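The chain below stands alone and is given in structure tokens; this is the form predicted alone.
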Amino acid sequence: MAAAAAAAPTRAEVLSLFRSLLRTGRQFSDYNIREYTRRRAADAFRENRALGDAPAAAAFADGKKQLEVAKRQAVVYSLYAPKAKSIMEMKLQ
């Protein structure tokens, strides 16, 4: 069982994790948090692009933990959503 945990994730698994992080980020009502989540996910995946098998497995496990944290935070933020939109979200008239 330990060998399966240390195996490098497949490309499909990595892309699925990336898409899940982006989808979870879109659930935040606050513009700044949505953009931070998107930037952080993209930067982390770009930074870890060339990792070997063992470090890639560790980074993938960390990414899954971060996804769970982001999902919980999205729920909490939805309970306390701001009443007014950010200036970045307002449309020019």
The other form holds:
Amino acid sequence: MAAAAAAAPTRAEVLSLFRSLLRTGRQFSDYNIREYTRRRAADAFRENRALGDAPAAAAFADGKKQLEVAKRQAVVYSLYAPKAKSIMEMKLQ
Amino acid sequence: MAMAAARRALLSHLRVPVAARPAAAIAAAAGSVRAARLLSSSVTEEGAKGSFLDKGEVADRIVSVVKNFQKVEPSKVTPNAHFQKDLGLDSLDTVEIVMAFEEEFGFEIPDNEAEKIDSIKTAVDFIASHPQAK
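Alongside the form predicted alone that was just displayed, please also present the structure of the form predicted in complex with the partner chain.
Following is the full complex, with the preceding chain placed first.
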């Protein structure tokens, strides 16, 4: 368990986690939460881009947990979807 | 009488395609066998052709998606631009751009294909050859 946790994720794994987070974030019906998830994921991956092996493994594990949280919350939020669209989603004429 | 029976048979036979193409339905209702043949051929033709987008249109839409991406300077975007070499994007930006393509074209790009998209040209080639892109 400890050995597995210490192994740094590969580049492809990291990008795949990022993609999964963005995909899950896209499912939120609320514009603000959708944008927040996207921003939060992008910022966190950028902030951690230069991590060494051990911290990268920890960050990757944390990211996977966050993905589970996002998946769960997307379901919960879908039950309480806002009735009106955000003004930011409306197309300009 | 025989004409009416033939017409009824024809109409019941054509129920499904007729619903999709009301204009053709009127032609078929005139009772001509040729109209029916024309209808069925145009339906299959449309089915085969409608599944791929025109390359020029795909290129235009991709260029506008990339231009709208926050970190990209719109003047640098050309149909031959490479995301990392020409537009100064990193691998994370590339993931975000590919996701934006998914939204624009309404289908999901699997990871192994998404990894290969690193320039506007590869994106156009992939999306233009993908039957689900719309």
